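Take a look at this single chain, the form predicted on its own, given in structure tokens.
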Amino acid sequence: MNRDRFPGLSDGWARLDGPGGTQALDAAIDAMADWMRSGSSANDGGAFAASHATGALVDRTRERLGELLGGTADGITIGPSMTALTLRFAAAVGRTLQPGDELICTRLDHDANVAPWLIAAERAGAVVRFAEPEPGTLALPASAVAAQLSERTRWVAVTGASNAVGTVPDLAGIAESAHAAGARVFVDAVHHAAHRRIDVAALGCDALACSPYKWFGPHAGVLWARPELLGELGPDKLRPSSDAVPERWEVGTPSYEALAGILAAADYLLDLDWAAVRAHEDALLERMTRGLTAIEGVTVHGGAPDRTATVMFTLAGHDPEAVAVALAERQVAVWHGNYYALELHRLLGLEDRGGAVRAGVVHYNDEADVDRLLEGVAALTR
């Protein structure tokens, strides 16, 4: 499926690294350099025609990226990371937070939506609760958070979709269990948003990240909040800076050139065919996976009925760096260690064992790119 339009796969490599960062459509490129060929890219606010032109370029970005997540351009806030807008999110929440009020994290998540709140609690005395997924499986049902939540719960940070094993937790579910106990809902969709159309509104949650390299676009971070949220909450910033909302929430010049990018890429995912991208993906993840299992000595870690075409797995005998390595001999681009999903890799018992294998694919891989990885893991077991 639209293979032609990410130039990043014509050197042959199979890319099922795309769980760590998709590869670049060709729409985005141009779009960045195009912008800083055009003589418009200027800071914003001034009264000459770069700087208005920057402005547009801004609005016209907010407005679509709101338009994809399903909120409102007033509630998107741009920066460098997820990581770093969900540190200077938590680090504002944490200002709110009382001793012993209680924020709810889950074992599933990328440590980029666990160690904030570990901070902020820790500045404020607060406590933090682990939901679990179940075992075997690692689905997460809305009853594995609703089991964590008590009258002093604040907020409930939870991923979107697991960048490790690919389950997608029942997040409307969690959403309103968090709600009916008094709390708020901050949602990391950092690897959901490649593989499921977004949209807060049917999700009921407060807050929500992602970024943009994960969905064919330039590295950078995309928040989503409540507008009367990103009001309520008071960020650090310079003081000639606006207090505006979204904008008070932006620290320093961002990359207008990225913001182009963004745009096109924003573009592309809202004209996605996604029921044919959802039927594409599980297709070839039952390939992977039945390929996998039928190698003796594979083990595929999770299986949750609700998941994305992500893959992780360990080989009996086999170091995971080494299996990757072997596997890039190939040609064969895979993920090893364990991607910061720390919290899962101890649960599993991974961490100390070099972590595992992580597959994944998105639209535009095929057959042959799965093909390719279940010959390569075979061949480490001859």
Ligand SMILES: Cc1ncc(COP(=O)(O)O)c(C=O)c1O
The other form holds:
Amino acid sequence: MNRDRFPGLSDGWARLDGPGGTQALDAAIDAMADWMRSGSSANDGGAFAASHATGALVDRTRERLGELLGGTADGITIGPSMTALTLRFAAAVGRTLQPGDELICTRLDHDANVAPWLIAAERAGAVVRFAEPEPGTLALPASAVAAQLSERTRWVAVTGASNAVGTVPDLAGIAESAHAAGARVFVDAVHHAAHRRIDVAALGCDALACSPYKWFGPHAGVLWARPELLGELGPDKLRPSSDAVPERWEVGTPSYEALAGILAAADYLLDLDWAAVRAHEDALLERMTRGLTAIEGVTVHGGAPDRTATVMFTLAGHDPEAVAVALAERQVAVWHGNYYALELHRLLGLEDRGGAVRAGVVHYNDEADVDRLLEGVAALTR
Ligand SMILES: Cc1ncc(COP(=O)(O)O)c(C=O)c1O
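The form predicted in complex with the ligand, contrasted with the form predicted on its own above:
What follows is the entire complex, opening with the chain shown before.
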């Protein structure tokens, strides 16, 4: 779908590395260059026209991101990466924790939604408990999180979708049981955002982070949180910088050109036909899993009923890195290792074996991309 909107796809490679970062949308690339050329590029808060234009860009980007995520502009913070924003957010939460308080993380999550909470808990003398995905399918039902909840639970940190095996947990069910126990919910939607429409109101979460470079925009991070929460928690900040919400959460001068690109990518996502995206990706997921499992020696890890078109596999007798190198020789881009899904790789016993290969489809991929992956893997067994 829409392949011609992604100039980076024109070099002939099968780009199955979307979960590590997608190709940029033409409009996002143009918006960034146009912004830098426009003369409007300035710092925010000055008395002259270009500075006003920069302020308007910030406001407009927050507004569109609020719409995109189902929240409001005053809950939106933009920063260098999801990791940076989450470390900062978790550190602020950490200052509200008492010894003996509990946090819940999951073994499906990228370490950007685990380590920040481990650090915050350690500083506060709090305890981190882990929700385990189901063996085999690696699904994460609400009951897996409910099993770890107690009256001491303060926050649940859960992925919107696993960047390794694609599992989409029962987020609404998790938020409901967490709230019933008096806990709040932080969702890592970095992998989720390219595949599903996000609606923080429907999910019922308290905070959610994502990264525009995983949804066809530039490298940056976006955090939405309930505005009252952004007022309640106290992040570190410089004395002259604004203490208003959400500005107090942003440190230093942002990449305004990145904001121009984020805005264009958000406009694109807001106009996408998500039902068509889902149908297209599900068909490619089916083709990819059926094709891979038919190859002798291939193990596809996981298979949750609700998952994105992201497949993690190993090939008996072949190091995952060697598989990735062989595929790259055929101009097929995949990832190998643990892709920071450290807890999951430990759980599956893959961490000491070079991890696994990950091939991820987004809506711009097509059958030919998947078939080239399958041919490349099959060739290794001959
Ligand atoms: C699921 C998930 N969470 C978090 C991150 C970290 O995002 P960022 O690179 O914006 O810090 C990634 C990046 O790969 C990811 O896939």
